[in-house]
Amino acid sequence: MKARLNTIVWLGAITVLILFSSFDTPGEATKQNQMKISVADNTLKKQALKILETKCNVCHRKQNPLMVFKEKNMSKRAKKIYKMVFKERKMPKGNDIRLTNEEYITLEKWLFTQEIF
């Protein structure tokens, strides 16, 4: 009886080890997910920068040269961008330059990655 119980316990332990070894460890899965997110964030940032350069910097270079958007400063200005573009709808100014729906969506997605909310 005791030998049978020991055999069952050992078989159970081996089964558990086999099951758990077939899964990625949490650390590996987390690293892989972080890498995927990092690549996606970087692509989104580049898309947002392109919008800021083509739609915003056109006027900013002339009217407000201290607020020209660059890759180095765009993240720290994320709150201001959100406020002016989405909350107050003051930017972009005029009728000549407008953001498309896709550009609004891209900017908004990038802003949500900036943890400003």
Ligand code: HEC
The other form holds:
Amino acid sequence: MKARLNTIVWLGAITVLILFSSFDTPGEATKQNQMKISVADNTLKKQALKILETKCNVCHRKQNPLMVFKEKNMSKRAKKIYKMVFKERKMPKGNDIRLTNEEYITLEKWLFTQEIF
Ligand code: HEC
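Next, report the structure of the form predicted together with the named molecule; the form predicted alone has already been given.
In what comes next, the whole complex appears, and the chain from above leads the way.
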């Protein structure tokens, strides 16, 4: 009888140990992954900015100076950019300036990192 009680106590202790060891605190790997994501976001943003500068600002600077895109204001304008470029396809205005497929993809990828949907 006493032996059986001992076994139950031990099994209980082992179960508790296993349970606790499975609650892992965020380790180094998780932190590194989070860093990778923010670095990737940053380069994506830079790539998007380059498109906005070369394909949009070139014209806006003259024809719509209130809508010149900069690193500081592009996030705030993400929803408008999405609307004009992807939903209504009104921008880039005219037929002279076109975005390549790759530029569309990059711009859209960046838009998906913005909280506009
Ligand atoms: C050839 C000139 C030209 C180019 C290139 C151009 N735009 Fe525009 N954009 C305009 C003008 C002009 C307006 C003012 C409204 C209008 O005439 O439609 C405007 C307005 C806008 C607006 C404001 C719309 C609103 O609701 O206030 C956004 C956003 C915009 N453009 C985004 C872009 C983006 C993003 C690109 C590049 C991918 C781009 N535009 C390229 C000329 C241009």
